[in-house]
Amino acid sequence: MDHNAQLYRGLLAIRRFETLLMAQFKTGIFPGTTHTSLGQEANAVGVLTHLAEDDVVVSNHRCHGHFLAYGGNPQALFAELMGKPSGVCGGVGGSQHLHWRNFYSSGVQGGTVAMAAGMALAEKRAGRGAIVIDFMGDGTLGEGIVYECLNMISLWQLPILLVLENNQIAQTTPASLAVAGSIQQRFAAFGIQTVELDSSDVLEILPLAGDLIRQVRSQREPRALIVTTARLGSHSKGDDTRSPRELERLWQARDPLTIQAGRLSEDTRKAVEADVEAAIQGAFAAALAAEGGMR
């Protein structure tokens, strides 16, 4: 499978996992709530394609795409969301709180930056050469702990890439009503070199993330990547206050799958789509058939 097809497969696996999840949520199979990364798939694939085996990933409440791009098993993730013992965390972590290998996520906004900073400090002291990648959203910038952590990350020169997915809306509040000044300058104030990119194209995110990760790995110091992106789904299961017209505009202009699919031949695209569809449907069916119920 060529490079473009492989990237499309990664994007599509996340998309089909989450669209199936949302379609089945109304049946009551999945307890609690959930937050999808529809429209932000290129961030997960573009950044995490560059991981080394021992690198650490810290995610947030919108973590499914990051988990799958990290290499997580969709069947185990479905089972986790169903509250089953065969889930990633035995069914007790749910949609937001996952741990598998060196992947961690938490729904506690801001707290994930502290987790990542502590892990980066541990990796620096251990001297294994691993780095930490931390995903956060623009809404997290309202948490004071973020700035305490940025201070320590810079002061101690920790090997971490901070990826801020600026989807420009925190739950239902536009960033224009919640984030003053320049996001880039918030990182720069602590001496953290930062790069900004406004794109939903995995082929634009991929090389930029790769360059920053190489810098963190070789120079053992922090970097930040701000990706202005578009959340194409609601905050969680249905609380979207944006107009249908605005959502249609975003789907037409900012869908990373549409962008990447245009680079494939029709035969290749259909083959990838059939393969991914079978894999995700099979993962869902297997998780549903597994023993146990909601924990």
Contents of the next structure:
Amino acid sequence: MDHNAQLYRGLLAIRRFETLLMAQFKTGIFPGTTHTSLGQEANAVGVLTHLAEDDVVVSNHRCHGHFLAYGGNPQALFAELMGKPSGVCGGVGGSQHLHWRNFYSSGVQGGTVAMAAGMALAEKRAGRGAIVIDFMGDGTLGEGIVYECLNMISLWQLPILLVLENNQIAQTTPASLAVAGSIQQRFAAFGIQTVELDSSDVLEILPLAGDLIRQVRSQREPRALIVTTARLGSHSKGDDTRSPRELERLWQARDPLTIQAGRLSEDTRKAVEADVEAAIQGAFAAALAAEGGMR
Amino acid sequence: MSDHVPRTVLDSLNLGLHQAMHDDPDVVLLGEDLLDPYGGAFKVARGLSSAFPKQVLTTPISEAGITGIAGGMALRGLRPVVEIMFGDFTTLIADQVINHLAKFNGMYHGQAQAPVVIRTPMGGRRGYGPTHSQTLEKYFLGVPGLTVLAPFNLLGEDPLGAPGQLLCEAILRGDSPALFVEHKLQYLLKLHATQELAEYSVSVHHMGVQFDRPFYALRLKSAPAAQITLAAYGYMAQLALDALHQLAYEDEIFCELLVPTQLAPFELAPLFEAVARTGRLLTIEEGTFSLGWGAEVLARTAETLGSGLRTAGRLAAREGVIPVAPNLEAESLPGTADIIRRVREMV
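Beyond the form predicted on its own, can we have the form predicted in complex with its partner chain?
Below is the whole assembly, all chains and molecules, this chain first.
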């Protein structure tokens, strides 16, 4: 499979996982709630394609895409969301509390930055050459512990790439009502070299993330990547207060799947789609057939 | 590693930290103002940054951040120890303790552990006033996944002394996060050696799985059967011991004192056995009265013993700010005289 097709496969696996999840939520097989990363798939794939085996990934409440791009098993994730023993964390953690190998996610925004900083400190001491990648959002910037940690990340020169996915909305609150001043300057104020990109195109995110990850790895110091992106779905199951017109505009302009599909021949695209469809449907069916859960 | 015999609780805790860092290079201490020659605001960390420079990290004033960072370190195999300079500042770390450190093991289905020991001095009687004198551990009792420990000033069998041994073992062998509650006045207390306690019979119930969290029972030797059980921990246990002594010699009221070193999870079997004999229980704590340690201890004792618990009482701090003025501060916190008065009322 060529590079572009491979990237499309990664994006589509996340997209189909989450669209199937949302469609099946109505049937009552998933307890509680969930947060999808519709529209932000290119960040997960663009950044995590560069992972080395021992690297650590820390994510947040919107973590399915990161988990799948990390290499997490979609069947185990479906089972986790169904609350089954065969899930990633035995059905205890659910949508936002995942841990598998070196992947961790948690549901309180600012605390994930502290977790990631502590892990980067552990890696720095261990000297194995591994780094930590931490995904945060524009909403995360509202919590004070973030600034305590940015300070220590810089003071102690921790090997961490902070990826801020700026989807410009926190649940229903637009960034214009929540974030004052400059996001880039927040990192700069602590002496953390930061790169900004406004894109939903995996081919733009990929090389930039690769450069930054190489810098963190070789120079053993932190970097930040701010990707302005678009959340195309609701915050959780159905709580979007944006207008249909606004959403339509975002889907037209900012869908990473559409952007990447345009680079493939029709045959290749269809082959990838059939492959992903079979994989995700198979994972869903196997998770559903497993013991436990809501019914 | 040292021939030094600890004389005080402070000595013992300091030796315990030295021992833990010596035994395991993955033990890392984080906190404010830790470096020598200062060695921490209460000197518990004195000498550590000189002896183990790679294992002591002095930090900015970022209690939440360093506690969260310690959680991340522990998830990746280190054994961090966090010093929170004043117990009052544990409010700043509550989210990190409750929603992060104490959650990891359960929410990741047993696939991760976060053995962080958070040490902090609670307590008043130093004139530090409303925000530097409180006893706040009650807010951390009953947090699933969190162990709360408090040392008692005995020398014990271990060369580190009992407080240092408890701390050292919690650091090296604990498999869950622990809040290790010290007390500002307890630091200066002498460790009771067995010969100094010759008047007392001290029995030790060994609790805990990975390491021993002793539950002590003290009474005067050759005294008649105890009429009342006192329960206290940390610095208040010393005040209760003083009260026990005076009550015996001045009032001929005989008490037994039960001192847990593990406050949470609540494991109170030795206390239930003692109260089953006396039928009376007075709990003594320096935290404020409502919904405190004593409330839970009494509730559990009543549930377990039923009518076997005939008389129950709680002694705790007055509910208000702790004043700086020495006379006002003394009135707000329970002292030996208050314990004696309550015991006389109850017997």
